[in-house]
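First, one chain by itself in structure tokens, the form predicted on its own.
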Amino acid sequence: MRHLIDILELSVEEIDELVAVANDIIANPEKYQEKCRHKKLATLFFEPSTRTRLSFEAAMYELGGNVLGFSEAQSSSSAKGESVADTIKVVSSYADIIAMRHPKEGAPMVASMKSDVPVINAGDGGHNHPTQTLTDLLTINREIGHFDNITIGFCGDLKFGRTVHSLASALSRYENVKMIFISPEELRIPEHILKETLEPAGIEYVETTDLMQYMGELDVLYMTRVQKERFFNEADYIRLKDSYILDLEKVHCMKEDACVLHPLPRVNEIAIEVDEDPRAKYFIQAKCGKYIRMALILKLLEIK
């Protein structure tokens, strides 16, 4: 039995395989309509979500399966004090596979140790979000065509942004990738990502507070919101929340074939006017999430 807690648990070959299957699902959806017939996905979301939860559910339904679960902690027995371990032990007797989001880092790992079925980490605190990373990689594959020989800029909340941590880790295994980390000093990329993942892989990276300095070099700009829910001090959030706002004037400084990604939800860090620019790919990115999660469900359930 296989779980997915951290993106680095997948080899480069497995990521390429998942991307290939997702592309085949997009091209030939009818081939996959009954692949998960009589299978059940449990979505256990202890933290709010729109895209991740609904894309998991849509993925399972489009594979011919069924879905059960809850969308907030207050809808579960955790509100009564039940432990994650007990919840998972019970739910894994009802479902064939589990997608779990939790505000506490490491909770999906605990769940995987107690589960009788595969567990997918759908986001744990500021730690990891491997299926968003697969979504990002599928989008880059479809828009850029390759993962090596690219320059990617990560902008915004890089300290608490689990999507940034996971994507940077995944791309560190490809050749000639350059990373530009753009953030306020208070929201810099964690030191352990730089020292334990990027530097051993020989990844070239730059840290800067200036959004425009490298704009013309980027193949991908990965925008993120400043996450209010990760702050203990509201004054700090208010001070930092508008640090970087991408408008059309800034986008026009990018390469014509570059793409702007965002894991969503957007607050105000990307102006609405950018949506109509051909480089804006974040809504396409959200759609890609359904297809890559379909591919992942098939892989973990060992369905050919």
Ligand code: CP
Contents of the next structure:
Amino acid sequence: MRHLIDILELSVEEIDELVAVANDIIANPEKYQEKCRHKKLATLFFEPSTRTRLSFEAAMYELGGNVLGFSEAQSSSSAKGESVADTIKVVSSYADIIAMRHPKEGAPMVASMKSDVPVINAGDGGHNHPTQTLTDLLTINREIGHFDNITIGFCGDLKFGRTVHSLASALSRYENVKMIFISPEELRIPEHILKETLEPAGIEYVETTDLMQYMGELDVLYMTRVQKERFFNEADYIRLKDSYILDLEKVHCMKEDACVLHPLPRVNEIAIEVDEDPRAKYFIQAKCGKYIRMALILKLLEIK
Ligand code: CP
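Return the form predicted together with ligand CP of this protein as a structure block, the form predicted on its own having already been given.
What follows is the whole complex; the chain from before opens it.
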């Protein structure tokens, strides 16, 4: 039985296979509409979500399966003090596969050790978000066509941004990938990702506070939100929240075939006017999330 807790648990070949299946689902959805008949997905969301939870649920429905679960901790027995371990033990006797989001880093890992069915990490605190990374990779595959030989800028909250941690780790396994980390000093990418993942892989990277410094070199600009829910001190959040605002004037300095991605939700960091620019791919990216999650559900349930 396989779980998905960290994106690096999937080999490069497995990621290629998931992307290929997702592309086939997009081209031939009718082939897949009964694949999960009589299967149940449990979505256990202890933290708010729109895209991840609903795309997982849409994915399972489009595969012909069913969905159960909760969308906030307060409507589950964790509000009465039940542990994650006990919740998972019980839910894994009701469902065939579980997608779980939790504010505590490592909670899905604990869940996977107690579960009788595959557990998917749907985001754990400021740690990892592997299915967002699969979503990002499918979008890059469809919009750019390759993962090698790209320059990607990550901008915003790189400290707590779990989507950044997972995507940078995933891309570290490809050839000639250059990473530009753009953040305020206080929200720099964690040193362990630089030292333990990127440097051993020989990835060329730079850190800067200036969004415009490398703008013309980027193939992908990955914008992120400064996340209010990760700050202990509201004054720090207010000081940092509008550090970077991508507007059309800035986008016009990018290459014509570059992509602007964002895991969403956005607050102020991308001006609405950017949505109409052909480089803005973040809504296409959100749509890709459903297809790659369909591919992942099939893989973890070992359905051909
Ligand atoms: N990208 C993402 O995880 O969005 P949600 O928080 O809406 O699921």
